[in-house]
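Given next, in structure tokens, is a single chain: the form predicted on its own.
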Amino acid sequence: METAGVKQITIAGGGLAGLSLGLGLRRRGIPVTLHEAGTYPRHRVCGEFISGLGEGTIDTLGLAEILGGVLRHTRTTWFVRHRKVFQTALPEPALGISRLLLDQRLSESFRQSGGTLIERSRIQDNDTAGQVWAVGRQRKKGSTWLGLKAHFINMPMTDGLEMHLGKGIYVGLTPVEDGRVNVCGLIRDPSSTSAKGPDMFLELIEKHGLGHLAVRLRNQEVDPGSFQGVNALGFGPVSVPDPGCRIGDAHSLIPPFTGHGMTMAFQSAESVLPHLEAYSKGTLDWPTAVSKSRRSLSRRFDRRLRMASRLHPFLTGSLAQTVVGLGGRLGCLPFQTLYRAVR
């Protein structure tokens, strides 16, 4: 039900953080209109598993019906180069659904709420009064981490999610739905390869150390059309001199190996809701609501985000690598401990 005289929101960037946002604001009775780029469904680069998201977060949300009937991952196991060094049970379950699902049903959920969403469509981040970015993720000039993922279908694996740790690069596993396997990794520095798509993906796996998985790749049905890449990735908060209202990667982009970044899209819109919503129903100026919108931001991922920048270097060197495996095999690596400090 619409509320007379309330403001529109206007979003512009349709992945998780913005059509959450809106579905969120549509359970409130506020008018949101969301421009999206590109098209649904399409494929991302992205884990493709959800670790951590709150009953509180999916309430507030209205993720429930959208979350329903998904994978429920409850084990990891990770390797350091072709050796196994550990496998552990979950603190929490993590939901596998790939990102061509759950986009095409949060869009779908908002178009059923009353939200208008225009797809192929861009506007420009001018700070307008009422005006929301979520737009993709930051690029950070001289960057040289290049993400890549490709779908593998019926896939064999071990138990759970996989975290393959090589030179300079790490690569992680998740089943999805129809039998597929989600891969996805973070290269740095990557050497220049004529090979192209799923092939080229492959060709990187095992030059940075990791043959063992390349081999086990080859041996798999791959769908080519999975195939993303995306390069110069930039992580930690987004700095900009003006930012307005940003939320998920256009607000900040946490290193993947923590496998907490689509938790964190659906947070930050959490995060926003009230302070928008109050602007929208004429309680706080558009000034009062982002800066409050910022100051809910920082307290809630400034101090994951800091913990996640000094692990991510450590997790693709040499030496680091030797102590995870070393620790793994031990039984003595802290992985609950660091699981909760990216959180």
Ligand SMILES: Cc1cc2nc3c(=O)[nH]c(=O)nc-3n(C[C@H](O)[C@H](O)[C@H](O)COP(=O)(O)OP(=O)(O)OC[C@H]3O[C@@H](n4cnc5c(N)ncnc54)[C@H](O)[C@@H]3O)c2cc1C
Contents of the next structure:
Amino acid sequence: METAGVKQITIAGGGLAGLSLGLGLRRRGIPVTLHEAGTYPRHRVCGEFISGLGEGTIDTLGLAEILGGVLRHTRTTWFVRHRKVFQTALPEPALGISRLLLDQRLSESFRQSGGTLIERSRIQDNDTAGQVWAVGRQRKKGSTWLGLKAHFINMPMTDGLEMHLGKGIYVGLTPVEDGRVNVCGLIRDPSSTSAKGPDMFLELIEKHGLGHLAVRLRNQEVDPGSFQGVNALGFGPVSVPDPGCRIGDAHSLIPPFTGHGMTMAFQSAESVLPHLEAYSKGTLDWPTAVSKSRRSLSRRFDRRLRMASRLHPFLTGSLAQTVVGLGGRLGCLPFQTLYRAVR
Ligand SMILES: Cc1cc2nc3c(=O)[nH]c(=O)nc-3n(C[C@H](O)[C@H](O)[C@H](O)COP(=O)(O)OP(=O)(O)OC[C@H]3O[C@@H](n4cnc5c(N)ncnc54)[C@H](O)[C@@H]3O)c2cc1C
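If the structure you just shared is the form predicted on its own, then what does the corresponding form predicted together with the ligand look like?
Next comes the full complex, this chain leading.
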């Protein structure tokens, strides 16, 4: 039941941040209209490995049913080039679910909760009171980081997460639903290739020193429709003159090796929720709700963004990979400490 006098919240962007915020607001009886530029379901560039998502966030946003039956991963194996360097338990279980399924479940749940979801609707400005900007990552001019992903069918895996480090590349492999393994790579490559789709992905994996992985993938069945790519990726906080109320990647993009961007999208929705509720119910004006939201996001994310941004270039550099390789083989790599540093 909605109470008279409660102001509506409009959300631009129906990815994880926008949809989960919409769900959280609907649980509080707040009217929400969400505009999504695309449609559901669709594949997206993502490692599809969710780590560090706590029960508190799941409860606050009402995600328990949506995440029901999702694969839980407990171990990870790391490779530098062709060599396996270490295998360890994850400090906490991580989830494996495709974005195709996750976004679909979230969008259905949002509609069932009474939210209005308008697909193929692109919002142009972010300067209206009561409007939240959840439009995902911004392209960074001059960046040569490229993200690619595809699903491989019934592929044998060493562990819940395989990480492969090469020259200017890292590739994560994670099982998701229906016997699929999501393969997602982040590659620093300014050149172009004549190949297209999954073949281009495999060509780049090979070119960047992961030939053994390319051979393994070539022997598997790929779902060509799952292939997605995105270029000009920039990491860290988004800098814009008037940021308004921004959540998820529209606020900041943590480097993907952390497997933590999706959790941050959910957590950012959780962090702004009380301030938006106060605005909607008339106890805060919009500028105050926005500045409180920004302070909450900064308190929650600044430290981990700094740590992750420092570690990110390290992972793709050859000296660092030698250190990871040696440390892993000698059993003295502080994996658990580093894992916690980016949470
Ligand atoms: C290569 C790569 C690998 C990754 N791997 C992982 C991983 O393994 N684990 C993990 O946790 N995170 C990972 N991430 C990060 C994760 O994908 C993001 O952090 C997460 O998707 C952010 O969700 P979001 O809702 O902010 O943005 P998105 O999911 O991008 O959603 C934004 C939505 O806004 C819509 N939109 C855009 N503009 C407008 C507009 N003007 N009006 C209306 N709608 C609009 C878009 O169509 C889109 O649906 C990875 C990222 C990359 C690049």
